[in-house]
Every structure is written in C-alpha cells, then in structure tokens.
Partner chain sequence: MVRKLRLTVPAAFGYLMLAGFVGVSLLPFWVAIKTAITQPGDVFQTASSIAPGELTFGNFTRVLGLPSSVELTSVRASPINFALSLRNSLIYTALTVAGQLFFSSLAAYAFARLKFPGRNLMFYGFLASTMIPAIVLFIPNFILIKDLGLINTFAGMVAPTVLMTPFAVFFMRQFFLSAPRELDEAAKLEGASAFQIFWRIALPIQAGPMATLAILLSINSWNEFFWPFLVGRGEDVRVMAVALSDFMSQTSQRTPDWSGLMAALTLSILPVIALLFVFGRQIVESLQSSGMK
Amino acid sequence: MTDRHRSPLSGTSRTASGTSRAARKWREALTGYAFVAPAFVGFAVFYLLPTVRAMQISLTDWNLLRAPRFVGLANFERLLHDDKFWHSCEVTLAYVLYNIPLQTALGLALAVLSDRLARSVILRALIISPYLISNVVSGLIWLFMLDPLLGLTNAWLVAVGLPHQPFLASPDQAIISVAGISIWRHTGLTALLFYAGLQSIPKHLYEAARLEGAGEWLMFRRITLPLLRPVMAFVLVTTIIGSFQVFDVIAVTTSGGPADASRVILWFIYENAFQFNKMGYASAVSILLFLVLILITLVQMRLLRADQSDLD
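Could you give me the structure of that single chain in the form predicted on its own?
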C-alpha cells in the first residue's frame, strides 16, 4: 500500500502507541522516584544538610555561647600547625594499620575455609555473632576482660606461664588493644562478605584447574583473588572508612588515654567540640577528614579497579 492509499487510522494508532509507551515510562519513573525518595530524604536530612552546616561552621569562631564570628580559613590554617591534631592523625593511622590487614586476612581465610570445608549455616551464624553486639557493649565486655588486675585475659595468660599485660592501661598497648577489639567484632562480617563473593565464582573454573594439576594455593592466587576483586574493593573501602571513624570503643574503654595514646581523630574532634567548645575548629577538622576519606576511597577504587570484574 502506498502512502497515498494508507489509512489515516494507522498514523493515529502509531501516535497512540507512542503516547502509551511514554505514559508507561513516566509511571515507571515515578514509581522508582517514590521508592528512592525515603532514602534520599534521610540522606539529605542526616548527611547532606549537616555536612553543609559543618562547612559553614568551619569558617567561624563559635563557642556555642555567643553568635558565630566569621574567620575564613583561619581554623584550617591553625590545624596545620597543631601538634595535637597531627598526633591524633598518627594514632588513627596506627589503628588503621593494626586493624585492616589482619581483619581482612582473617575474614578472607574464614570465608575460604567455610566455602571449602564446612558450608554450615550454624557455623556462619557463630562467625557473624560478634558483629551483632553493639560497639558499646563489645567495648564494655573487653574492658572487663582486659582489666590488668581482674580481667580473665590476664588470668589465662598467667595460667599458661605468661606475665600480666596492662593492655588498655598502657600507652604502648592501648591502641593495639582497641584494634584487637575491632578485629574481634568485625572479622565475622568481613568473612560473610567474602563468602558471598565466593558463591559468585563459577565452580567449573576450579574443576578445570584441578584437571590441569593446580593445587589449592595456586587456585587461590590465580582464580579466587582475581575474581574477588570487586568484593575486596568494597570490603577495603568500607572497613578503612569505618576505621578512620572509630569513636565509641575509644569512648567506652580509654577515653583517648592513657597519655593521649588512643586519642584518634574523631575523639580529637569530640574534645574540641564538646569539651573545649571550639565548634568552628572541630568542624574544620571534620571537613578535612571528610575530604581525606573521599580521596582515599577514590584512590582505592582506582587501584583495585572496583568497577571491573574478571568474570566479564
């Protein structure tokens, strides 16, 4: 049929069909926005607006008792010459270095062993159980466990012939002990994340490698680790961010002591904001921490190629 003899209703039907498709896409988009809206509102109220407000306060001198006085970048210039600030950065970095490598290695080992030897739901529940305890409760538990005089940990050390250890009461052992508490609590979650990643690796790859004579260690290096890279990136980003933000365990166990040995950067912010009433200075430190964490996250995702997978 030529265009001259084509029915005029055919153009009308195509227009109606296009209109219905557009209306359907619009309804689907509205449905998606409706589902996202609660999360976006929560993000805006509890994260975005406080961040913007903190940026404003960081440019002022404010002690909560009088109106804020604009000082520009003076707070940022001051923290660059603050020895206590740099000491808190060193303590925080030490905590991260004590915590992250061991936590990641133990979590990966537990995940691989659970996948290879025992795929028991009860075993996975036991592994994840410490994470179900809040940071405050776990801090209190280990505060009593590590007590130099009455703690069960020292009783066990003495029972096997080892000397008493001061743990949280020692400037040399305080931050290591806090890192140990964090490792105990979070390793189960790390193992569960790695275990979930292991389930996405095709099993025929291991079978083919076994037929080629590959051992467990070779399969782990050549198959498991490369294919776990996206999960590894997620685990490292979240755990490192969480480590830089450690606070509640410090507040329960050491309060930044002894001798400032566990004064991490978040405790330094807390002290300046609520003990010394230096809200502008504390906000400046928090903004700097925010920028540093963004930079660390971008570097990690770039180095680990988090948006790529060897399964593609």
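Just so we're on the same page, rigid core means the largest C-alpha set that superposes within 1.5 Å between forms. Because the structure is predicted, anything quoted here is derived from the model rather than measured. Numbering follows the first chain given and starts at 1. Compared with the form predicted in complex with its partner chain:
Relative to the superposed core, A37 undergoes a Cα shift of 2 Å or more between these two forms. With the core held fixed between these two forms, F46 has its Cα displaced by at least 2 Å. After superposition on the rigid core, the Cα atom of W26 is displaced by 2 Å or more between these two forms.
Next up, the form predicted in complex with its partner chain. The previous block was the form predicted on its own.
Chain alone follows, minus partners and molecules.
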C-alpha cells in the first residue's frame, strides 16, 4: 500500500517501473471490478434496488391494477393502529418463543448424546433427513398426521389414555403445532451444528476434569456449554431470523387460521399484498420487519463477536 505514495517523479530510473506498477495496480483494480461485476449487478438489481423500491411503494396506496397514489406516511400511521398487525406480531413472537428454546435445547441434547453414545455417520444422516425435505412437504404430512379425529398422533394419544388434541384446528394450539413441525424439520440441523462444535472442543479438558472427579453434568455445564457458545450464537442468529419469517408451513397447514391464531407477520404481509392487493400497506409492514431484523441482527452480531473472542 505504501507504494501508492511513491511519486513517479522521484527518480528517472524509477519512472518506468513506477508507471508499470501503477498500471499493474490499475489492471488489478480493473480485474477486481470485472470479477465482482456479475455479483454486483445481482446485488444492485435484486437487493439494493428492491429495498429502495419497497420503501417507495410503502409510501403509496397501490392495488397493482391501477397507478399508485402517493400517501406519505399514512400506511405507517395506519399500521400503528391496526390491531391485526399487532396481533400478528404477538403470534410471531409466540412462535419464536416456542420454536427457538425447544429447538436449541433438543438439538443440543441430541448432539451431546450422539457425541457420547453413537458417533456413526448413519445416525446423523437419519437425524438430518427431515431437513432435506421442504417445509411444504413437512407441512402436508404433518397436517395429515395431526388431524383432530383421524390423525395418527391422536390415535396414539388416545391409546395411552390421553384426550384428543385439536392441534392445528384449534386457536390455542395452532401456533404451537406449527412450531412443532418446524422443530421436527430443523432440530437435526441444529444438532449437527452443535455436534461439529463439540468436535472442536479439546478432549484433554474433559480428561483433566474427570481426573478431578467431575461428573457428566458438571462437565457439560463448565466445559461443553461455554465452549459451544460461538456455535450457539451462530445457531441463534440464523434460527431467530428464520423464525421471524415463517411462512411455508403456515401456508399449507392453517392459512393463518383458525381465527387468526397463526397469522404471523409474513402471512399478514402476504394476505395484504396478494389477497387484498394492498401493496403499499404490505410494503410498509415489510420495511418495519426489515428494521426490526436489522436491530436483532446487530444485537446478536455483538454477542457473536464477544463469544468468538471467548473461544480464543
């Protein structure tokens, strides 16, 4: 980098090489731009531009079929007083709160168990299999299995003397059931990430602890958990961001119902945009969600950074 400040005039003998160095630098920069160009086009056209356009649309009243009408911040103002919007925030939050802790805890348990008891790659392949099928497919199969009167799940509940559960058909259980389906699909991946994290923990730490007479639980709390924190942070960042955007499973199982019980933010946006054709309003909600996600990500990135230095 210091080369850049060397003047080509500082010596005639250097002029030639200096020019060629500048030329080389120029060529390298050009190469850089050329290499980045396709990706940059993709970024500019499909990320940057639409973000700006979404902001514009959010300031209009537009039903797709007629010309948009500028309304200023009216959409955002309406949003603040829209009970349905706030309800969808509550539902989404409930979903995140059911989904994340359970999925993380189960994934961790699964990882530790397979690390200690069965390290076969076949076991891990079996556990990861739900992740390989789509949300739509998992949603459909579970919809069939969770049917209130006909489903297999209820047949088993009754067989062990428990009452029928309505699951997806009930306003009280719909969102838990949707969370359950997501947990089924994603726990394997979470477990796999934790499992990989476990492999990077130096084994001598356990040996030393065991020599001092530490039990399994103590070692888990004192060694495993603290050293797994970077992976934990990664898992939490990705799953929380993903959970705020749950949509597919809901589209095939409940369509936001019954009685709005599973109308999460993304369904609310979808409904407004593509069923009521209120593009402006839907964009306003999208922008708000974007801001909230940035906030969450920033907070988590901070945690992530702190944790990384923890490991070193």
